[in-house]
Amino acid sequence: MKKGCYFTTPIYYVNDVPHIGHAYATVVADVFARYHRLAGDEVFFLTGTDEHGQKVAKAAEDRGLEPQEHVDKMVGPFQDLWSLYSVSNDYFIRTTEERHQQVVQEIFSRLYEQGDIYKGTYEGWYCIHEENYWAEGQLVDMNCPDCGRPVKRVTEDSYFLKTSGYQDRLLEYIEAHPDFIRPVVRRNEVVSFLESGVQDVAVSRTAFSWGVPVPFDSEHVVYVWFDALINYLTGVGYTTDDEHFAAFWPPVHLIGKDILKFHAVIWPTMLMALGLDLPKAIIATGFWTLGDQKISKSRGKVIDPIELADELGVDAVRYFLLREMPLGHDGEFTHDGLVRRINDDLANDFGNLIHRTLPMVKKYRDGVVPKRPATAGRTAALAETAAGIIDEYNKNMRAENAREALIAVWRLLAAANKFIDSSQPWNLSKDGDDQGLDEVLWGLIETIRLAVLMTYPIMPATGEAAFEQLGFDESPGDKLFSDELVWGRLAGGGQTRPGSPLFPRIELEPKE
């Protein structure tokens, strides 16, 4: 059986509202979903809300709510969110839900019960709002190395995980699947975190009762990150669905490279502990930044991506994410960088091919397009162009890789802007040549039809318009890859349906 593609976001705290990051993890997975929706394979896609913990208790105090009450009214706004940016997730999971519950405690008994769990006394460093252990030496100045907050000193009784038993054969697989975690630096990160030595993690705590309860002792819940990280399992269905668990299982999870640890040595720990299949690979992006200041809410360092829906468009906005920074990386995000992608990319490049071509259609044959010629002369090379960025779309795609598959389909949009140029199909209309203009503009039709294809998983709104313009019935998402997204499928025939530029020129406010 042909296994699924299974894709994950990190579930977001909800101690405050959504911010331009949050954002960014989504929508790259959102991108990979609707690709392999559209090359044929079957695809479950899982985000959420992570909503327990001392830092969303104490944000629900804060505001004179009971914990479940503050979760419910948070939980919206990621919602709505994903629902603007045009999130096709196919389940969104709350950890507060009762199914997730009841299988966080039927993992944390049979881990207990099999020894991998086991009660004990946790003293040392805690931060707040990381809700994280640190040892004093990676302290910073006696604050968290993550968030710079001071940190507590603690001593309670913990169950704890075993995860020191299962350092050497998580480095084995590491080293025997180089793209397990990605990029290679984040990979190095947790072999040498490995290789340092791991010690046993606190798995509950009885300083605060908000999280799921430890079945079997009244005193303690369970850890937050034990209980976040259970999540991929619940939304596919494990123990509550086997045949869909075993149709998708393993995943590829997109996230944060700040909860690296969690997901690359305490997750992993976990799934072997259980005797299930690792992930497929483990993808930590990284910081979007403001004045070399990672974006954040508790840094003060916030992008609203609602207001930059608004202002710019959620098309042009979801293109940026996936153009401007290499997955993996950091990037500087500006709002002048934004706008000048927006005009450079989209609306000089794509859209000037759009609204040159649509014009010449109308011109020249009253906006019909012409048919498929019989024999390629002038579209030739452009073909040979097409065919070979096509495959190169492809393989990126499906490496995970949609900045470069972007940079080949705007090779594409070059070739085709610079066919016009070569062609000169004013002269060709000029000089009565009838067959050679029809062979230029359905040449041109059919690239950007293809350009459409390519880019639809990245800005599906505007592959919707311009579908529109082009004169199809239907929509860009409507058939596989495997039957359109080949050179020549283009029939001809259809009339044009020519609209207001998809991508309209922004102008930059002067600087005082």
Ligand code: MSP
The other form holds:
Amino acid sequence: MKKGCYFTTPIYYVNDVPHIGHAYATVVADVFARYHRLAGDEVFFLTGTDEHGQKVAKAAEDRGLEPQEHVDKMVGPFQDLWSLYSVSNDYFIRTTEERHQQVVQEIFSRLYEQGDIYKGTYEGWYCIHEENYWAEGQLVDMNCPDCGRPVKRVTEDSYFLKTSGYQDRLLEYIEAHPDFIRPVVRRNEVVSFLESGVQDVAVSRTAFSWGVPVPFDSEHVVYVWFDALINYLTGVGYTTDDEHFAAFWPPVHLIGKDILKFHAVIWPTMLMALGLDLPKAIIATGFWTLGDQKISKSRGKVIDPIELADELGVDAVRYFLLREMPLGHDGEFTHDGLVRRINDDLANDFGNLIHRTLPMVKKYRDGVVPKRPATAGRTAALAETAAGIIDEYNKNMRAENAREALIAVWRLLAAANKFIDSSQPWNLSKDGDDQGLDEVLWGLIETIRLAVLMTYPIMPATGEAAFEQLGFDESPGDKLFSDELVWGRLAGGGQTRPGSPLFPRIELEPKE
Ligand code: MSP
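Okay, that was the form predicted on its own. Show me the form predicted in complex with the named molecule next.
Below, the chain from earlier opens the complete complex, with every other chain and molecule after it.
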């Protein structure tokens, strides 16, 4: 059986409705899942919700609801948003589901039995918002070093995970696998954290009860992060579907940089203790900001992804998320920036190529795409450019560099727009050069076909609409890239069906 590709997103806290920052990692993971499916790989793509812990319990209490009632209500907006944003997840995991709770309990018991979890007393400072313990030396002005909120002094019995016992093995692993934690700045951050010495992590709580009960000690619930990380195992069938699990493990995790330590320190410790392979990669994205602040509900800075999709279209927003900011960097989310990308990249570069070409096919060939020319002739240079760009695109997409892949595709669009100017189809028609005109028109439609295929993982709905206008009877997703993403596969002869602009220009209201 072919070895599968497994992509995950963070599972989102259901203390509030999702904002554009949440949509980011999910859309990025979706693009890679879609790409690999088209590349012929078996893909399993998981997202879901993180429903336990004090933060969620507090949100429920604030709304006067039982936690279960609260989480049942809050999960809908996430599922609806992913469906609006064309997210093609294969499963949606909720940490309150029975199967997951059982896996968490089994793992907790097993690690306890083998001595990787032990009972002790925790003394320190706790930040409810970050669901994290801090040592006094880590506090900033006695506040949480991550979110700046006040922390609470706690002393409680707790079960501990022996993270410290795995520190050296983990460091060696990171050393030997340079692509394990990306980008390199995050990898370095984890290395220096590990080198400074890690403490065992408290993995149970007694102060509240909204969590998975520790199976052999009813006073304790499992720490929400221990519970949440295990979603990546439950979701793919660990202990419940061995064949599925074996086909897809290990995963590629897409996460935000704020949750790096949980994924790059605690999680590998848990996996090593379980004797499982470590993730193929942990890719930490940066933050979308407004002004100089992270977009975040608790900071009062949000962008509503539903409004944005209504106004500008889902595919345009997906394109912007992937194209604007290099993976791993922070980037400012501005409406103007988004409109600029739509107008410059989508309407001008891509849209114009399509909406200049189709009218010529109509005018000179009654809308019928010329048959594939017998000789390369005028399209030879364009064909060579396209072949190079397809290689570059595939290489980048396989290395999870969607932005670079898109930049390459845009070079192809620029080459095709130039090709129109240099080959001057209107003069070929005037001069009665039928063969030349056929070659040029076929070459343009062929280039558009390839560009639509390459952007299909990013803009799936637009890809469907484009194929419709090009007169193809299939969807860009019907065949594998190995058959289709090759210069020269367009047979021609089809009747085009020009329609409304695929990328309408956005007119900005003039500023006062
Ligand atoms: N529940 C945990 C994750 C558990 S994974 C086993 C959690 N949830 S969260 O809802 O608070 O955040 C989920 C993800 O959204 C994080 O990776 C976070 O980085 C990301 N984002 C939240 N706001 C963001 C931006 N403004 N920009 C980019 N991503 C951001 O943490």
